[in-house]
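Here we start with a single chain on its own, the form predicted on its own, put down as structure tokens.
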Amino acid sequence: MNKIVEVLPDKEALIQRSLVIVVEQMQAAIATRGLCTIALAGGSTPKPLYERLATQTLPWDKIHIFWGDERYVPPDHPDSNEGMARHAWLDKVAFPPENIHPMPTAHADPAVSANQHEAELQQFFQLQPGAFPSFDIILLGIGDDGHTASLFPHTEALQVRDRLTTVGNKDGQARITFTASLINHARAVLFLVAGASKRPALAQIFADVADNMTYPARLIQPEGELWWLLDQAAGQELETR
């Protein structure tokens, strides 16, 4: 693993480098496997990401959209992690349909959707049993818990070793989710972290000794590449380590 620790004087600073380093990593990937599969991640601080992304002129039909997890709600909801990527990119520049995968919600049972979901990225990833895919772009946040994508502290889905994606679990909500297992199998997995209400969670997840399970961010350690960028607010304690 190789482990990149970058702190933004703010949060523009944070989405512009965040901006270079994904058309950076979008560029090599097509340039050497023809195409570009990204996963992206839900919440405000990814969204102005997005936005730029959609004014960037790529190679659309090369690159395939994933999500890492997604809230139990239909793709309309204000709640919906693909909603707001179709709202402030997505739909915004020529993606053909067919390069965006969508987690599934309309089954009344999320381990159904979580199994058919598992099946597509086995079937585009054209995996053997009990492989895992390697994504070329990873994005993922983390929350003041120090949870990220949809893997909360002491839940069940941080057990799942075996799987691509598990039923994540909000407070009794259930989410779909990558397992940590497979985002650890990512090129290039990229936290983006603002604000002051992060710092405590971060003072864990980077301690040389801390409980996984009660800060579940911590259980991820890619093969590839780990970028942490982070603004003043949520790094400037880490600047001093």
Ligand code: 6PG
The other form holds:
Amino acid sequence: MNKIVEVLPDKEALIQRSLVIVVEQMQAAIATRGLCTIALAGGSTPKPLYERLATQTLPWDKIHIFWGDERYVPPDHPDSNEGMARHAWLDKVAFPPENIHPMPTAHADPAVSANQHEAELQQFFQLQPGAFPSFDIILLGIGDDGHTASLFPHTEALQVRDRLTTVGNKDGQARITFTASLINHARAVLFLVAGASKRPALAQIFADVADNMTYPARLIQPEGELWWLLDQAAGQELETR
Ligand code: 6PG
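Right, the form predicted on its own is done; let's see the coordinates for the form predicted together with the named molecule.
So here's everything in the complex, that chain up top.
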């Protein structure tokens, strides 16, 4: 794992820096493999990044969009990560519809949807059973509680190692999420973290010793590059070694 930590002066600089890195990573993937696979983060932090990506000129037909997690709501629901990304970016540029691979949230049983998405990933990446794909880029955030994707503290999702996707649980609300195992097979993982409220969780995530079940973002130790892009409010006081 190659860990890079950058503390930017403010959120504007964080978003601008993440735009440069994501565009570079996309272009490198396309140059090397002919396409780019990227999994998007939800929440509020990445929205301005998605808005700026919509202003770029990129070969959208060579970019495939996935999500690292999804709230268990329809895409037109205000909480939908798919809906947020479509509004901020995907619907503004010429992505072929088949390049966008949302997590399904229609079935009454979220576990069925998680299995459906796993099957879609296995088909897209032409995987043998038990194999994990390597996404070119996985974008993540962290919650104030140290969760990432929908891997929440002390939930069953943290124990799932042999699947690509599973059901997350936020205070009883179902989510669909990539497993830590799938995230850790990525070529590049980028955490985008802004705001002073994230500082206590970051201190635990970066600590030499802390409980991974309490701070699930600690589970993210990818084989490839691990970028932590922080604004000053989140990243000050952090021992970035
Ligand atoms: C989600 C996200 C989640 C998010 C963090 C940070 O579905 O909510 O995937 O993991 O990244 O909660 O959210 P903010 O960016 O809003 O602080």
